[in-house]
Amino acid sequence: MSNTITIKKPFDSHVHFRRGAILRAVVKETTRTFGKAIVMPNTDPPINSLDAAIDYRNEILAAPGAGDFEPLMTYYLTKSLTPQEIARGAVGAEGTRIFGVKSYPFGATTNSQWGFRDMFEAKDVLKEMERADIPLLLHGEVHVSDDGEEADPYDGEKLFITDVLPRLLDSFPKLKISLEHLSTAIAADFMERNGEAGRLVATITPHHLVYDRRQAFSGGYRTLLHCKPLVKRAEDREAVRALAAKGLPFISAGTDSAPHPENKKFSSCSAFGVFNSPTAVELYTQAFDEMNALDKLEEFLSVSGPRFFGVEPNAETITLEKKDWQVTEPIETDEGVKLWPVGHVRHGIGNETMRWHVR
């Protein structure tokens, strides 16, 4: 087998850049290996108008290393998002249009305080999204039960798949839906049976392909793997890997790279989010190599995502080489704040080695 692989430059269907100094530090980590990306809207304040999306896109394009990278903007499904703003975002302005609307369950993850407890309350917005052909991007977890009790966080995705998602599909039959950061065996089975390119798709992160909760708890809780949805059992990881290895046209890469400053990651209440953009493509390639599925890597990384969002895959290519290396340094902002990537030799799971490297 060759020790190199060349593929179309990947497409990230799910990335967080934050704002300000963190954004200026991390954009170049994504543009190193991705040509386009769907940018998540859960900033503070949230992106829920076209004017806000234009401002955010301009900030990304002004960041060091942005080059010819293309950020594709989204709205946050908040109570102040209106059908009129959906229609406006579908048309776009100043070179910016809206490629999706992200739903966050209230209180479930970073900056989810603006999300709905019951997204069916947003039925008028969802109907306009159907009409305008704008996809709904789902953080697919139930955080609070019907009786107001906190749900088991390891069961959140299962509860969503068995209850909420089927009702969404029935209620809005023409709405395009992406189940983001799929992490469980039950979700993998549901997608294999019901997934459909252009209708119901799912994204998978590198950390849910590579790690399971044995690593997350190895030698103490590994905060660089603290995220929502949580890293699950080994059998869940194997089911997710098996789904990815099939090369299905409705399964694609979404890194969910989510940087936080070290004071928020290394704290008694660690912030949710895995910062993986410095290692994401390498970890994906490592996982597909381990699964003997490198022939499916380009479809997963570079083709299925842009197809769903109606954009062309990148014409540019990247080459990866099978070569051991380690993550030894943090990414540092221009304000001196350290951001620690997953896989770091000291703060990760311990002396971790990456097996593939982008030339």
Ligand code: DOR
Second form
Amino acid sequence: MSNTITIKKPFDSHVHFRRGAILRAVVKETTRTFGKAIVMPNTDPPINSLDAAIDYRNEILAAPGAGDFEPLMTYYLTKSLTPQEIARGAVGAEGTRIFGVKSYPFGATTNSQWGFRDMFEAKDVLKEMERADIPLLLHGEVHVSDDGEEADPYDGEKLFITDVLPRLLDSFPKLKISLEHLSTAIAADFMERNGEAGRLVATITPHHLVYDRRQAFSGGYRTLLHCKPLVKRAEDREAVRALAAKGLPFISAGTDSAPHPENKKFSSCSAFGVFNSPTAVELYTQAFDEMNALDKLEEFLSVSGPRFFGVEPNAETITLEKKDWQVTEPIETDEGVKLWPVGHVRHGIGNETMRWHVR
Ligand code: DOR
Ligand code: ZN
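Alt. form predicted in complex with the named molecule, vs. the form predicted alone above:
After this comes the whole thing, all chains and molecules, with the earlier chain placed first.
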């Protein structure tokens, strides 16, 4: 087997850049290996107007290392998002248009305080998205059930798959839907049976392919793996891997790279989010190599995502080489704040070795 692989430059269907100093530090980590990305809108304040998206996109394009990277912008499904703003976003302005609307369940994760408890309350917006052909991007977890009880965080995705998703598919038969960051066997099984390019797709993160909760709890709680959805059981990870290895046209890479400042990550209330852009393509490649599925890597990393969002795959290529290396440094912002990437030799799960690197 060859020790190098060349693929079209990947497409990240799900990334968090934040704003200000963190954005200025992390954009180059994504552009190193990704040519285009769907940019998440859960900044503070949230992105829920075309003007805000234009401003945010310009900030990304001005960041060090942005080069010819193409950020594809999204709205946050908040109570103040209107059908009119969906229509404006579909048309776009100043080189910016809207490629998706992200739904966060109220209270489930970082900056989800603007999300709906019940997203069917946003049906006029969802109808307009269906009409304008703008996809709904789902953080597919139930956080609080109908009776106001908080759901067990290990069950949130299962509850969403069994209760909410089928109702959404029935109620909005033409709406394009992407189920983000699959983490359970039940979600993998649902996608295998119901996935369809152009209608119902899903993304998978590097961390849900590579880690499970045995690593998250090895020797103590490993906060660099703390994220929503939580990393699950080994059998869930195996099911998510098996789905990825099939090379299906409706499954793509979405890193969910989610940097947090050191003091929020290493805290008694650790922020949800795995910062993986410095290692994402390498970890995906490692997982596909372990599954003997490197022939499916390009579809997953570089083709499937662009197909769903209606953009061209990147013309540029990257080459990966099988070679051991370790992540020894954090990324530091221009304000001196450290951002610790997953896989770090000391703060990951301990003495991790990356098996592939990008030339
Ligand atoms: O772990 C997560 N971090 N999950 C999310 O849904 C949001 C993200 C973030 O923005 O930090
Ligand atoms: Zn995310």
